[in-house]
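Next comes just one chain, in structure tokens: the form predicted alone.
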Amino acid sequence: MEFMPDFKLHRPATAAEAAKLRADTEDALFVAGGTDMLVNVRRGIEQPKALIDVTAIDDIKSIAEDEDGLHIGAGVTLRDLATNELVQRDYPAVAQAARAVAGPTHQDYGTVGGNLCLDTRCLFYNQSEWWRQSNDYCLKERGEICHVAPGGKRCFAAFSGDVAPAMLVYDAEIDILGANGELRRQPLTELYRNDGLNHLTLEPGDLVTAVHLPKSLAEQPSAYEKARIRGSIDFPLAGAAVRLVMDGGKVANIKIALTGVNPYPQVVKGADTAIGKPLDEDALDALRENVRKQAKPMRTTTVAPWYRRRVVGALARRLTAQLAG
């Protein structure tokens, strides 16, 4: 690690007040837990000038019921996510996906909304600013080149976090503050895009606030799983969120979701072909081929794209099968 550089700390009473700085100060990132971004400024990847704490919103920290749905702040903590009697109950992938995150300690700092706004990883990203010297930088970090993919000019690191997938089988949507003061409410979908070097769409002084799971959706059937090199610490190799309502025998409703395959948390195109049919054998490896074709992971870990592809595959089936059962 090197040590940690010099910066300016803000930390804002309202996230107004918040979105308003990033807005007007330059190179400023905000930051909640900082699990995975202090780890980027001590190595010199992020470089900012000042950092805009907001673990003092206290607008941010909640998470409530009313007849819409369930309404979490992004200011909550993973282990609250995780625990929350509403949460385990009424969306079980959103509590399996945050409990899935890291460790304890990382789940007791890390936030929903930082969760859902991870930088994409990379193995020729995330590594120590001598490393990154020494192998002329990336496309990502000061670079001209993808070493991942080097006759391109795209970034294809991958988009790594774990709520985001559980939250997008339940249609989630979520509130963003802008520097000007107005706040929006969008689908998640719409935070991310397919690029490794800009994943979301977020402007400068965006401020993600909460995010909303609907009513409608409460209670359905759903899991998430993930594959891990060590499974106490680290970021998916490939993760799988799904969603089921089986009715007499048939699939009345399904939805997959995909994290640590693609450059944003994707949603698997045609599962909904499955609805009205039995979910036999034959089913189930149709769903898991069409899961693979969809996931493009590339060489951005230590393990090879291929068996990444094959586990997501491995992960939806599995995990719609059992809710099936």
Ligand SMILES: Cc1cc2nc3c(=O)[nH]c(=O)nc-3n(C[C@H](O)[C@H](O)[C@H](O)COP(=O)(O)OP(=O)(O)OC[C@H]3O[C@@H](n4cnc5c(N)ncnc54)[C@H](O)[C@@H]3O)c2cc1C
Given for the second form:
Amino acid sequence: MEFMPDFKLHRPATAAEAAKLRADTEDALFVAGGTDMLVNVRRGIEQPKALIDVTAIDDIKSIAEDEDGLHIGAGVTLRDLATNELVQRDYPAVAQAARAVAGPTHQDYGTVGGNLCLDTRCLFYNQSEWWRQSNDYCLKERGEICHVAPGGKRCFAAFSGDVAPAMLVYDAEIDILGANGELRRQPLTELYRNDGLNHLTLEPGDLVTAVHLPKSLAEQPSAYEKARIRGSIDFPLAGAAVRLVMDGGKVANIKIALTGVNPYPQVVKGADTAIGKPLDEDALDALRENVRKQAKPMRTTTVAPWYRRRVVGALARRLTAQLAG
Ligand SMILES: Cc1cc2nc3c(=O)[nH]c(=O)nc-3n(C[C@H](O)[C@H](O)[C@H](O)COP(=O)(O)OP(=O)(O)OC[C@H]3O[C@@H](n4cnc5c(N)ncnc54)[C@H](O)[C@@H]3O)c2cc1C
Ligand code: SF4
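Since the one above is the form predicted alone, can you give the form predicted in complex with the named molecule too?
What follows is the whole complex; the chain from before opens it.
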């Protein structure tokens, strides 16, 4: 770890002030729980001149229900998300995913906003300054080549947040407050792009303030599971969330989303071809193969890509079978 660099810390009390500060301040970044950001600062990966701490903004810290669904502030901690009775009852995969993030202390400080906006990760990037320097850095930060795919100009660092796929299977929407004071709502899918270098579509000053889970999908059965190296505390090597509704022995509704196997949390295309059919062994095998085809893990972890691809298919198949059973 490097020494903490000099930076100015701002702690605004409102979301509007935070968004404006971020846009108006040179080399400024948001920090929430800091469980990822501060590690990156200590490693020299991030070198901000200012950090804008959003944890004093009370307006983004509640979970509220109304006739449209559940509204979760971006400043809600993962602990509060995992233990909230409405989340556990109505959107179980979301509670399970929050409980699967890192370890208990990270869940006490880590927030929903920080988890959704987590930087992409790679074996060649999440390293100390001297380690990265001795490898001439890489495309994602200060370098000229990608060590994972040296022939190209793309970064394949993987999105490795646990909560996003669980929210995606419930068609989550997010609120973003821009530096101009405008609040806009958009599908969570539109927060991401398939680019490990720049995987978020946020503009400087855009603050995610809330997530909305629709009432129409509340109580539909769902589950989340991940594979990781250290069971007690680790990022997903691969993770899958499934929402499944059965009716009369046939699939009435299904949605699957993945993490850890692409630069963005990905909704699996074509899962709905199972709708109207029974979930026999052949259907479950077809679903697993479809998931495997769309997962494109690269050599961004110490675990081989082929293994992560196999695991993510197996996780999706197993969760689907369990929910059906
Ligand atoms: C040892 C270790 C293990 C971990 N394991 C996991 C794991 O298993 N699964 C997992 O998902 N994560 C894991 N993490 C990462 C991290 O702890 C969590 O993702 C956590 O939820 C991040 O939230 P935070 O509030 O601490 O974010 P921060 O670290 O404060 O911020 C993360 C990023 O989000 C941005 N940001 C924060 N809030 C907002 C907002 N409201 N609007 C816009 N941008 C925002 C920040 O600018 C920063 O880029 C791990 C971290 C460590 C150190
Ligand atoms: S995928 Fe390539 S460019 Fe991206 S972080 Fe890894 S080594 Fe760097």
